[in-house]
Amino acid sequence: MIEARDLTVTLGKHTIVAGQTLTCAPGTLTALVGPSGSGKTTLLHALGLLLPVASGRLSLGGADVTRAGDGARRRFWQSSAAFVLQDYGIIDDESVAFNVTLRGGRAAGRADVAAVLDHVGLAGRGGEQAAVLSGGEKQRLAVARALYKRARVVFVDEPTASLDAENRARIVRYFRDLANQGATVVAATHDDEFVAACDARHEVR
């Protein structure tokens, strides 16, 4: 459960988002919506502990993390959270399988890695270098990483930007599946089709 109460985030002397109150429950897909420049991505990053909170209260799983230290944030990222950001977060010089597990070794041949790659339409490609993938394939690889990690919270930034209709529909379905499996999924998006698949929407102004 993510709970934000009167959350304000500043960068330097500038207030980027102010007074945001929302709740994102496990097993739900929540869309952060609003015009360009409204602060959707900033709010998303604050909810994921990537940016500090200037004022208000933020809790994750009932624990107050408003002033979480570096150690607490790292533990959250390592054990509970997955991020699917606009640049995909893919390491081009590593294999597809490495990008799923973020570990070396013989990951490409592991059954669990093969299963998540198959689920996102990248079956048999674990040994390939990630640089050869298209933009849509890299986005699906980022989803595979979240599936492999079995993340309890998934933060997503513009997941369907620049994707064709087929890949857009796939990505919407994958995040819907993650929520149906019990994850708390929060997405900043402009995509009406993605928003329609969500359980809740929060207007960022």
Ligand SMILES: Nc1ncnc2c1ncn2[C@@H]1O[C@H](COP(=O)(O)OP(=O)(O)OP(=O)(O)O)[C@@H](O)[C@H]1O
The other form holds:
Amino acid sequence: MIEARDLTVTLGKHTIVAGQTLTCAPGTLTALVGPSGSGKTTLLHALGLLLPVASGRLSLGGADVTRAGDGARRRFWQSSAAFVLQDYGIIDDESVAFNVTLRGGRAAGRADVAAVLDHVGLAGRGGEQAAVLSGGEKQRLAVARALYKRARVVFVDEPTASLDAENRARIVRYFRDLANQGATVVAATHDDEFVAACDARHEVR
Ligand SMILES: Nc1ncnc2c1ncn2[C@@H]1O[C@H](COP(=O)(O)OP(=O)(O)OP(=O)(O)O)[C@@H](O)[C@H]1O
Ligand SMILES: [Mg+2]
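Next, report the structure of the form predicted in complex with the ligand; the form predicted on its own has already been given.
So here's everything in the complex, that chain up top.
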């Protein structure tokens, strides 16, 4: 459960996100919507402890993390969270399979890695260097990483932005499935189809 109360995020001297109150429950998919530049990415990053909170209150699973220290943030990222960020967060120098597992060695060759790659339309490409992938393929690889991790909390930023209709529908279905399996999924999106698949819609302004 993510609970944000009157959350404000500042970058430098600027207040980027002001007074946002929202709750994201396990088993639900929440859309953060609003015009470009309204602060969706910034709010998403704050909810995922990637950015500090200037004021208000943020709790994760009932624990107050408004002033979370490095240890608490790292534990959250390691044990509970997965991110599909706007720049995809792909490590270009590593293989596709490494980018799924974030581990070297045998982990990358496993059947479950092949299965998630197959899921996102990257079957048989685990051994390739990630740098050769197209923008949309990197986006799907970032989704594969979140699926593989089976994270309890998933933060997603414009996961369908550069995809064709077929892949977009697929990706929407995966996040819907993740939520149906009990994950808390929060997605910043401009995609009406994605919003339609969500349980809740939070307007950032
Ligand atoms: N590091 C930063 N320093 C100062 N301002 C920033 C910084 N990062 C973002 N901003 C500003 O904060 C505002 C919100 O940005 P943000 O990326 O959260 O918007 P968004 O709603 O995700 O937009 P989009 O739909 O285009 O992705 C923008 O005006 C942006 O210029
Ligand atoms: Mg954004």
